[in-house]
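For reference, the chain that follows is the form predicted alone, supplied as structure tokens.
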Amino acid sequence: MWNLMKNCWRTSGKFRFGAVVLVVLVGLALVAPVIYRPIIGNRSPARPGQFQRWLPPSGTHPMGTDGHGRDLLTNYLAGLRTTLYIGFLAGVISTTVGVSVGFYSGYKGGGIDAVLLTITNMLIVIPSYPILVAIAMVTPELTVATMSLILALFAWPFSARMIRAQVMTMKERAYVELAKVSGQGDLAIIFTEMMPNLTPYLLMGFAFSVVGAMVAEVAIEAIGLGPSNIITLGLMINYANGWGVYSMGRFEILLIPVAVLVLIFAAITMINRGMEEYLNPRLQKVTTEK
């Protein structure tokens, strides 16, 4: 995997752009408490009434305060941190489930494959957003972990479909047949013979799962159904709409979280695109010609 990353970095400008942007954003999320603790101390970023409402930008509050009396810079950093955490946690869960289903379905084939493929296709076709909204409404207490689990429920089928297709092609190759003849078990064949060759697809499946989970999280939070005691970028968008920032002339309160989300999605998309171009030289040639 490390060699794949190095080669993509060396050959693809898109990959370099996406990687740099993503590293900067993840770095900001990791050091966020160090930045905002001097402003709010040990209090929760989501706690209202910490300061006077709608203070303008100043040395004490570099971006001012919001309609709930909270420091806006703190909110942006805490929202970035939580949104990335939810996206990555949901991505890990959905990718784990998707890879397991995809490998088992593609490798076993037959009736097992038919049943798992039917379930996977049903979840892909069924509109997930209304179901996610309904689940969020009836869940008694939404935490970051609960939110991630809910979002992962409908994110894994895409990874499963992609991995299944690759496994069905790979299991017919000579080195897999040789491993079977030599007496290796199914798990040994999957982890030692097939999994290393599918690393790029696993990474791309994980990236798509993260983006899908973050889009769903923002959509749910933007209508006010997420956990209200945890600041996320989606919740910031919801608050901005409720405060009427357009009429106040404070467009940046809405535009900043939207711009950060666009940067995250663009970075992950560029990383995926760079990996695809490296793995498929013909795609790189077509892109260059255009």
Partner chain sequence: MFKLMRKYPILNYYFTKFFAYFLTIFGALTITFFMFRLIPANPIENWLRSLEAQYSLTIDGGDAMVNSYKEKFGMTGTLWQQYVRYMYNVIFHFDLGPSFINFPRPVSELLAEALPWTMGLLAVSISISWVLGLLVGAVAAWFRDSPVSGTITNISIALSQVPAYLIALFLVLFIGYQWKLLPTRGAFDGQYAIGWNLDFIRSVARHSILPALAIVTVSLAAWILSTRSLVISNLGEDYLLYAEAKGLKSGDIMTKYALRNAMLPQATGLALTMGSMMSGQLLIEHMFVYPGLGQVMGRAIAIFDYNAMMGLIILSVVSVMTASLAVDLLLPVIDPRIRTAIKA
The other form holds:
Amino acid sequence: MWNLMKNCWRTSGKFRFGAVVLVVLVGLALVAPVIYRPIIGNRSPARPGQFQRWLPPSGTHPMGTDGHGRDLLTNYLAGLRTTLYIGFLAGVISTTVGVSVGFYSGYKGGGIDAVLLTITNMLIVIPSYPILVAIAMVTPELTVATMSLILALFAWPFSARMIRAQVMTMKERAYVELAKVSGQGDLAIIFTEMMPNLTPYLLMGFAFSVVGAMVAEVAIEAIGLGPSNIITLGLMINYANGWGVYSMGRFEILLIPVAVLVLIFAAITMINRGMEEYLNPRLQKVTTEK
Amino acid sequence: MFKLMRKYPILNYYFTKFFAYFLTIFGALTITFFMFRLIPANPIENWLRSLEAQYSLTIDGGDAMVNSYKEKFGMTGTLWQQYVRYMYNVIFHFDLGPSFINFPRPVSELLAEALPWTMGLLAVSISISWVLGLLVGAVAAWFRDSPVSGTITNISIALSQVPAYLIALFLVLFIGYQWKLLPTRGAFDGQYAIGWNLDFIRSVARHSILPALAIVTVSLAAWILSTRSLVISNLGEDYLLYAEAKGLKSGDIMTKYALRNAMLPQATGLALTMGSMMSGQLLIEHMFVYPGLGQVMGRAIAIFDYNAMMGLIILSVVSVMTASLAVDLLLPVIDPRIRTAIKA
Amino acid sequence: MYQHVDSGERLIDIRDLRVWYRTTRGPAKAVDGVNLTINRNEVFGLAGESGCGKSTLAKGILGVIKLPGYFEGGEVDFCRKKSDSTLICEDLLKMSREQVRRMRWRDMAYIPQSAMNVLSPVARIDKQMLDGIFEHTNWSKEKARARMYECMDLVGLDKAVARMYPHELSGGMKQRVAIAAAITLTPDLIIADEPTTALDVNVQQVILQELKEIREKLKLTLIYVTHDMAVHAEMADRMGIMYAGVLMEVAPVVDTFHDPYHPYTEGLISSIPSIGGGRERMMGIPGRAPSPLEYPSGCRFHPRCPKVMAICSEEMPTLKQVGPERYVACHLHDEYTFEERANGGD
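Moving from the form predicted alone to the form predicted in complex with the partner chain:
So here's everything in the complex, that chain up top.
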């Protein structure tokens, strides 16, 4: 896996761009508590009424304060933290489920495959937003973990379908046939022969799930249909809209979370593309011809 | 019937596709039905309470009242009985039940009112982004080593996974509020008479630009990328070299060979992305207060209107599945290889 | 005994042609300094191991080199007869892309390596044969169609094939389609790149025979590219042996087989299995062809050459004339001082 990363880094500028942006953002999210301290001490960034409302940016509040008297910078960082965390958690859950189902379905084939595929297709056609919002509405104190779980519920069929397709083609490859003929067990074949070759697809599927979960999370938060007890970048957008920051001339309060989100999505997509480029040299500009 | 199917394999193919179509719709509805019912909510009581608050009156009767409404909304009996009753009404009477929104109007009326707005917006934005995406993608693939193509590709990559509502926020912020160029709320101005008059149509067009633009921006990027990589992988194909050896013009090679071969997967892709486009659009409509299904969704969710939410999901599932069925049925007509594969 | 058609007319004159591929590890010199004259109305066989650059040379003449491939240098003079029977030779590499495009198919056609894949899977055969005609003529639909059927008839294809899709045809039929398509506009030159390699031996024989007859009937010049020396023995008038991006030997086909000058040619010929030739031990060439990214110093064949000398690793031999109609690039023939190449220097 490390080698894969190194090769992608070497071959693709897109991968380099995405990786740098993502590492910086994740780094910021990780060290966020250290940044909080001088501004708000040990209090939660979400607690209202800590400071005067609508303070302009200054030395003590680099981005000013919001309509609830909270420091904006710490809230952005807290939002970034939660958004990334939810995306990561939902990505892990849905990739695990999706990969297991996809693998089992594609590898076994036949009736099991048909049943699993039908269920996967059924879940894929259901529009997830109304149900997500409905669940979020009746669960007043939603935790980050439940939120991730709910998001993963609708994200796994996509990675299942992708992995299944890869497994189906890989099953026909000579080395898998050879392993079967030589009497290796299913699990041994899956883990020693197929997994290593599927790693890049697993990573891509994971990235895809993370993006999907974050898109859904931010969507329902941003339009104000999500839970209001967890600070995420989506919720920051919703607040900014609600406060009417346009008319106050404080565009940046809305623009910052939107821009950070766009950066996250772009970075993950760039990384994905970079990997694809490395795997499919025909997409590269300079190919290694015979 | 089976004899006939063995004689004409194409019938077998169509039959399988239709069967999968109905099965998937049925399964998706069943899953959704139970998901909604398992969410612990009390819509009837909430609704009655909201009526009380709205008209500042007290509704007497208590439980009896609630029960009579429960019956109207098909919420009596065991979960299983509710399910069977609901599915029976939907399948055999196309009856989606009443809605809390403007009770006692049925859900179907509510949806029928909103549907044209959604479909209109969706049709316009999908066709613009698909056609434009195919053309730009093919050109970007053809001149893939030029810096312009590289820039287009990189911008598209960056935008392709950005949700449309973030784009919509930018559009509302700058075009709507800052420069006040276009309206950001509703589908038309109230002062014009609804109908086929020029003012009204112009007003509708002006109102649709921003929401459509938000959807087009993102899906255009996605279509450019997928077309580009399809055409590039086609560029290695021998038939393009051969077409060039024939001395055909670059434009002809691109449209008649490269694009023609890339179009089949793209047509399939169109049907497959219908689902995500539709759910993306629901949010956009909500943001732009557009009187389409997105509006209905927002209101239905706010008061936990089971029937309206189910109706919306049925509508969305059926249209997505119908689009993909249409592709499945058309594929043998447009792709000779599939036709032969079925016959074999 | 060989029958060489010496009309004294050049059709193509290639000078120091270099076609390279850009790669991440530096340029791959697929064609790296080829000098060759093709005469009008001859069959020229281009032979060599796979990866020696013969396919790239064929594509280079047609000018269908695509990035990452590019022309590093050289000239490809193509001579056309004017109505007053004077010859006009123009360098294809100096002409505009548009000019070369117009010449393709009308003046020089191409029979591809794998007819399996050259036909677009989603269009009918007639559409793919006719588009070449319409591009270069202003014929009526009826005239173009009539010509198409005429050519299909020449290669023994039924009219019904025109309405079929590629996947409905066998490999041999697709190859015939490709031949028929190439002769529709009776070009001066046809470049056939391994046209029968993918077919089974029986079909290959029949198609070769047909191709030979058609060529004689239409008086076409044919450049025939294949690694199969037996096919060259049957088809070619003259042949060139390519190795590591350059020509090692150019000679009439009979001389090539009976009295090869270059050790590499000898090796190639000794590796042909002969039918009814007794239980002779087949001799291959030891070692592997060098990578076009990094050729050996001096003569590119010297690491594998059984007759290698000291000079071979130091100096690269040039292709020079060592007899009438005979050219070789080998230090074994350094003492020959035959006159300079007949057409060289103009």
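Take the two forms, find the largest set of C-alpha atoms that superpose within 1.5 Å, and that set is the rigid core. Numbering follows the first chain given and starts at 1. Remember, it's a predicted structure, so these values are computed and weren't measured experimentally.
**Student:** Honestly, after the rigid core fit, is residue 183 moving at least 2 Å at Cα between the two forms?
**Tutor:** Comparing forms between the two forms, the residue 183 CA shifts at least 2 Å.
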